[in-house]
Structures are given as C-alpha cells and as structure tokens.
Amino acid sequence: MRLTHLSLNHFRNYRSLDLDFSGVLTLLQGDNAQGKTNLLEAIHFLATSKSIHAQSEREVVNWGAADEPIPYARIAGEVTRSDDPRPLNLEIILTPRGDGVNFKKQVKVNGVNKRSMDLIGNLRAVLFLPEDIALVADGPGVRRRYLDIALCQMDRAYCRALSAYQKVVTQRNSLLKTLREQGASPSAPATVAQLSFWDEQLVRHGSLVMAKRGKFIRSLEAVACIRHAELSDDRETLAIYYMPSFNPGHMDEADYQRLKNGRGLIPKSVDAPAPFPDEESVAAHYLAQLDARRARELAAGGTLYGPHRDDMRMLANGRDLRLYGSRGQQRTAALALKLAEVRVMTEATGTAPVLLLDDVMSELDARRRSALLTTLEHVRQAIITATDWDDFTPEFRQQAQRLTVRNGRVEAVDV
C-alpha cells in the first residue's frame, strides 16, 4: 500500500497543495510551525477519518477558506496497492453545517459518497508524534484511543462492534441513571428485566471488542519486545499487558490485581503465555460481572465495566513505565509500540501501512537513531519530518525524496 498523491485545499495552513510521493522514503524538512505536522495529520485524517489534534472539524479549516463562496476544506489522496493495479481515490470534504460554527464531513471513495466507517482501511497509516509519549505516561483514555484507531484500520468487524457498543453504553447509562433516581432495588424483578436487554447487547458487542483487543496486544508485544531491545541496546526487556476493567480469565486473579494497582512485574511463564480468551469465554465472564455488580452500577448511575474502561500496562525490566519510567524510557517504549504496529498491521491485512514519523530523530540519542534508521529499511513507505537535515546520514538522505516545507508550501530540494 502506497500513497502516491496528496491534494489539500484550505487544510490547516495549506491553502492549496498537490504533492506526488515518488519513493519509499520521503523526508520533509522545515522549521517549526511551517506545516510539516499538518501534512502528516492530513494523511492520517485520510486514513482514519479523524483529526489527531482537533476537537472538531472546524479547527482544521484554514481561515482563508472564508474567502470562498462556500468555506470548505478538502483532503484527497491517491492510493495504490500491490494486489490491485487500479488506483484508489479517497476524499474528505468539510463544509459548514449552517449554524455558523460547525462543519460537516463528506467522505468519498472513487467519487462515490460513503460513510466515514467505509473510508477506514482503504489507506492504513501508523503515525508517531513527539507527544505520543502520552501512550505510556498519560491516562487509560489515550491508550484506548490508540487501540481503537489501530484496530479499526485493520478490522471492520471491530469498528462496527465498537460503534454499536458505544451506543449501547449511552442507552444503558441513561437507564441506570433513571433507575437510580427512582430508587430501584437491584434485585427487583422489574429492575433485572429492564437491564437484561441492555446487558445482553453490551456483552454481545463488548466481548468482541475485548477479544480482539486482547489478541492484538499479544501480537503487539511479540514484535515490540524485539524493537524495544534494538532501541535500548538490549538493556531493557519490555512487557505489555492488557488490563480490562474486569478479569476475563486471561491471568491469575492475584496477578491481575497486582498489575492493575501498578505493583510491578508479573513474571512471564517460561513457556509461551496462554492466548487471550475467545469471545464466548469473555462474554461469560462479562455477564457474570454485570450480574454480580448490579447494585454498584445502580448506585453509580452508569456502566462501570467494559471496553470503555480498559487499559494497557507497559513494563520495562519489571517496572511500570507510567509510574516509574523516565521520559527517555517512555519515549522508547512508545516508538517500539508504533514500529510493532506496522508489522502487526502488515501481517493481519497483507498490506503494509504508511509509516508517518514526526520529528522523531530530535528526541533520540545517536544509538536509538541508528536503530530506527535500520528499522526503516524494511518499510514500504515512510514519510518523515525533521527540522535538521543532519538528523539523517548522507546515505539515508540520498535514498529519499527530499522536500522542504515553508509556510504551507512544499518544494523539492537537493541536499
């Protein structure tokens, strides 16, 4: 899978851009605040239908769009795949809703209107930003969002189940709040009857989401451990654990509680760890948890168990990196995770995603830079930004398409 052309109109600081990508490696050099990250954001937007930084679509629309008869922003790209000689044209258009504030999103695939969900997966991209240290250092919501973006690009069934699950949580929360206000008893037949329907829907969609997350994290760890060892010069051993809001039977309960509370290493078995439970097994544990904790959820007036409260733990040499890792250790783990995602996504889909790296080199020491450059030799397409050409060896620069970015304009250079 390769992105061969990108077209932007009124996106961030780009009034108009038409850019061809001619090689496997593309280097984008420029000072800060010139548009390098915005260009990567546009590509990621085209892959996932979501902005990486904006809270609403309005934020990505260039102020210059106000000069148009109808203000708009447009992102379009041409994608080629090794298994299909026909190029795929993807397009996102943002136009005003009419309230003077918000914008609506129109998605097209080969000129045909589609849902946002149908866009995802046509172009797959893995993006690494300097602030992705938050994957390790920040709260569980950041890690859940990471899992959802990665898995939705790989698996449409996951994306559908996640969307359905989120709608069920909203409906179930509304019912739990109403029951709490009515002073309903958790054991009353009427209470049980009203919740049973939503419990079944919650478990049906949520268990699929959890089973796929568990399998994905297990695959990520297998590759991330290798990448992390390369980046740390074999001085650290990385371990990644999936931490659902309840234990679906994927580890000993005592170990689950220790790890959930951040109490350090849980030694891996010498033998290969058991696979994460399948969907049916997760569903059985999930339903039992809802039955046992009905009084607690009624008291809270909301759904307390399920994928919307999942987390993921990353440990280096037995220490929880979120609690005890240095910023350098956290950054290395986040980068290893993203590089592993490229491999896992390639194996799961049969096509390699586009790797987008934003000013990564400036955050790494010489040894980690060398390890990363070695890893990049095996990707099918990488688009990399930097403020300094000297972050890359002359040999590496010679292999790449070299572009400079100044004030929303992109030009070819010879360095």
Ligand SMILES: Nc1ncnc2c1ncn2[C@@H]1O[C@H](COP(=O)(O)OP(=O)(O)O)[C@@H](O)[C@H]1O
Given for the second form:
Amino acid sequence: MRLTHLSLNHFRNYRSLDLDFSGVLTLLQGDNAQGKTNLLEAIHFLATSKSIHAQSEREVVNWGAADEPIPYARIAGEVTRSDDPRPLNLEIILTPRGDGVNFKKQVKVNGVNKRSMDLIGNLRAVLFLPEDIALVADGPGVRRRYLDIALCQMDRAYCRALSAYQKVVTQRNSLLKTLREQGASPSAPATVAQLSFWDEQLVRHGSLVMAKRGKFIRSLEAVACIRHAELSDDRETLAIYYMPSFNPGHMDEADYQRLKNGRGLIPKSVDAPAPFPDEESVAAHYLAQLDARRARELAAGGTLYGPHRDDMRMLANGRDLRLYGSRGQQRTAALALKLAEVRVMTEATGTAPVLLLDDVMSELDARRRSALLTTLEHVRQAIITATDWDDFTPEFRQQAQRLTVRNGRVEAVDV
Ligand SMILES: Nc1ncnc2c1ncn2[C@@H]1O[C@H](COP(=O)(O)OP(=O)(O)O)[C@@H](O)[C@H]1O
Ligand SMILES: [Mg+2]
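For comparison with the form predicted alone, would you give the structure of this protein in the form predicted in complex with this ligand?
Complete assembly follows, chain above in first position.
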C-alpha cells in the first residue's frame, strides 16, 4: 500500500499543505524545528487515529488557527492498494468541543463518517523514531501502547475487543470501589453476583486481547531474534517474553515467577515453545485468577488482572535488557523489534506497511543502518527524514523523491 497524497490544514506548523508522493522512496530534509517530525506524525495519525507525541488532540492544531472563526485541523490522505484499483480517501478533522478546551475528532473514509476504530487498518504504517529505545528502557505502558498500535492496524477484532475491554475495566473499577466503600465481603453471594457479570465481560474481551498479544509476540520474537543476531554479530541472543499480570498457561509457572521477580540470569527453558494457548484456555485461567483474587481486588478497589497490566520482557543472553542492557544494547533490541514488526505485519496482512523513518539514520552505526536499508527493499513506500542530505549516499538520493521543508512549507529540490 502507498500513500499517494497528503493534505494538511492547520496541523502543527503546517498552515496548508498539499503534497504528492511519488515512487518508493521519499527523502525529506530540513533543519531542526521546521516540520519533519510533524509531517510524519500527521501520516501516522491518519494510520492510527492517534498522535504519537501529543497528550491531547488540541496540541496538534496549529496555534494560529485560534484566530480563525472556527479553529480546526485537518489531515487527509489518498491511499492506493495493489489489490484494489480504487483509491481510498482518509480524513480526520479536529474541531473544538463546546468547552473550548478539548477537540473532537471526526473521521471519514471515502467521505463517509466512521468511527476511529474503522479508520485504522486502511493505511498501515510503522514509524521509527530515535525515542524507540523507550520500548526497551521504559515502563510497561510504552510496550502495551506499542502492541496495541501494531495489532490494531493488523486486526479489527483485536481493536474492537481492546476498546470493549477498556470500557469494562472502567465499569468494573467503579463497582469494586463502591463495594470496597460498602465494606462488602469477598465471599458474600451478593458481592459475587454483582461482580460476576463484569468478570465475564472482562474475561471475554480480555482473553481475546491476551491471546492475540501472546501470538503476536511469539511471531515478533521469531523474526527479531534473527535481526538481532545480525545486528550484534551473533554475539547475543534475544528472547522476548509476554508477561501478563497472571500466567495464562503460556509458560511454566516457575519460569513465569522467575521472569516476573527474577533479576538474574534467566535461561531459556524451551527452544521451540508450544503454540500460545488459545482464547478459551486463556479465559479459563483468567476466570480462575479472578475467583482466587477477589479479596485482593476488593481491597484494592480496582481491577488488578488483565491486559491493562501486561508487559513484555526482552532479554539478551538471558539478561533483562531493561535492567541490565547498555544504551547500545537497548537500541539494538528496539531496532530488531521494529524490523520484526514490519515483517510480521506484512505477512499477516499480505501487504507491506508504509515505513516512516524520523531522523534515525544519523544516529545508527553502519551495521544498524544497513539492516534498516535492507528492510526498505521489501516495502512499497518509505518516507525518511534527515537534517543532513549527507546521511544518504548520492546513489540513494538519486532513487528518491527529494523534498525539503522549511517553516512548514515543503518543496521539491534537486540535490
Ligand atoms: N500546534 C502547533 N502549532 C504551530 N506550531 C507547532 C505546533 N506544534 C509544534 N509546532 C512547531 O513545530 C516545530 C517543530 O516541528 P518538528 O516537526 O518537530 O521539527 P523537526 O523538523 O525538527 O522534526 C516547532 O517549531 C514547534 O514550535
Ligand atoms: Mg524531528
């Protein structure tokens, strides 16, 4: 799939932009703070319906738009797909809510209003950022977000279940809080009866999310290991473990506990893991966990188990990279993970995602850079930003559409 046209109004520092993309490669050069990241953010927004950087949607609306009669921001794109001759028109419009503070998001596909959820997957993109190291180095929330963005683009059912699950967690939390305030006994039939409705909903949607995350992580690991070995000159073996808030039966309980608490060397106990347990089997473990931990959840006044508490562990040669990895090792693992994501997404959907590389070339050494360039050979579109044309060889530049950005304006250049 390819993004053939992008148009922006009042998005970040772009007042108005109309841009055609031609060919497989587009290089976008610009000094700092000119709009390189903003442009890729806009494309990623169109793919995922979310901003990568903004805490709130109003941040992406151009500051100058406040002077307009109705301040708004608009991102629109045209996508072509190899299996369908008709182009797809995607559009997101942000307009202020009545409160004057927040913005609401209107989504259209081919001019028809859609839910955000139904936008996702029409344009698939994988974004590489210098901050990707956070995937390895930072807390679990970053990894959950990563899994969600990747999986939602690949799988509608996942996205629906995730959204339903999040609603159930909110409802169930408020019930648990009320029950705690009432001093309800965990074993009282009334308590069990009230909770069991929400338990069932939680398990139904949560198990689907967990089973799909588990399966996805297994596929990621298989590819990431190979990329990682290449990147580390075969000196290190990468292992990626799915670490849910309870063991859904995907690994030995002793291994699970060791991974959860262990700070030392964790041996890989099985070379060829059994397939990840199916949704039904996850659901059975999940229900049992909720039954066994009712008192604890009541005391906490909130939902303690389920995909909103998931994590993923990455180990090199048996050591936890988050705790013990050097910056270089963490960077290598993050890159291996992203390269694996491109491959897994391509295989799962039958089409390569659009690659968006934001200023990542300059900080990579020759080996990492060449791994990235190899992946480019397998995609139909890559949009790459840099501050310096010299980040690319003249041959590479010759094959590419060359653009430069200055103060929110993009121009074609000949370099
Ligand atoms: N909502 C906004 N309205 C106008 N300008 C913005 C907005 N958000 C960010 N900017 C500006 O965009 C510029 C940063 O653009 P960015 O794409 O991050 O630059 P770079 O080319 O370095 O990647 C900064 O000058 C910043 O002030
Ligand atoms: Mg930038």
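Model, not experiment: these values are computed from the prediction. Positions refer to the first chain, counted from 1. So that the term is clear: the rigid core is the largest set of C-alpha atoms that superpose within 1.5 Å between two forms.
- Superposed on the core, the two forms barely differ at residue 59: its CA moves less than 2 Å between these two forms.
- On rigid-core superposition between these two forms, the C-alpha of residue 69 is found to move 2.4 angstrom.
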